[in-house]
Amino acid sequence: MKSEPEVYSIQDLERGGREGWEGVRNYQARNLMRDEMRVGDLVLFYHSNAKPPGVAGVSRICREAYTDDTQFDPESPYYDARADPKNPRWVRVDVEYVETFEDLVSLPTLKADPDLADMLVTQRGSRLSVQPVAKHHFRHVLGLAKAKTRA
């Protein structure tokens, strides 16, 4: 899951402990959250639009998909005028803090690693804020980070 660190960082999650992952407005990303994410799933927390971008830590899904109410709030940057409260279009999941890596695993590091060549985040044009990660890639990134977390 990607977030711009100036909007919401792994440090923000560590301070708060738990947060709703709101504002996802891409159908493919929404479908991944709605259909694939389950309580207990580990998540790589990625800082995007940073210098350098990269994996900053680990979080865990602690609540499965539910209605993202920001879609109905005209004051929210995530407002969707076409959203229908009777048939909500957008969902969120809740994540909880697990670990901050001592050193960011940068995107250039991920791209340079041949074992991660087919990981989605290393692919050109891969811009989804929520992406699936194969278990062997997840474990490899944890190894690069010298993480305490085990998957």
Contents of the next structure:
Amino acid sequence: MKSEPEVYSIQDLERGGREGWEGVRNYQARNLMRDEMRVGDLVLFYHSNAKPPGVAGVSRICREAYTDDTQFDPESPYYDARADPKNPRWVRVDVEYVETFEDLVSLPTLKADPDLADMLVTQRGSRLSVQPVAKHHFRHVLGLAKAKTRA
DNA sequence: GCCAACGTTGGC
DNA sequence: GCCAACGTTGGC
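For comparison with the form predicted on its own, would you give the structure of this protein in the form predicted together with the DNA?
Entire complex below, previous chain first.
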């Protein structure tokens, strides 16, 4: 899951412990949250629009998809005038803090790793804010993070 | 249902 | 700040 750290970072999650992942306004991302994410699933927390961008840590799904009510709030930046309270179109999940990597695993690092050549986030033009991660990719990224921590 | 125009994302 | 990628909108 991607977040701009200036808006919401892994450090914010560490402080708060838990957060509703609101504001996703893309159908593909929504469908992933609604159909794939289950309590206990681990999440790579990615800092986008950062210098450098990359995976900053790990979080975990602690509540499955439910209505993202910011869609009905005209004051919210995530307001969607077309959303119908009787048939909400956007959902959020809740995530909880797991860990912060000692050093962020940067996008250039991910892109340079042949084992991650087919990971979605390393693909050109990959801008989906919620992406499925293959188990072996997940483990590999954790391995990179641990290696950095030991060094 | 096509597709051009437009808006957003996000790396660089 | 630029711009490639790509999603959405709306005219037809």
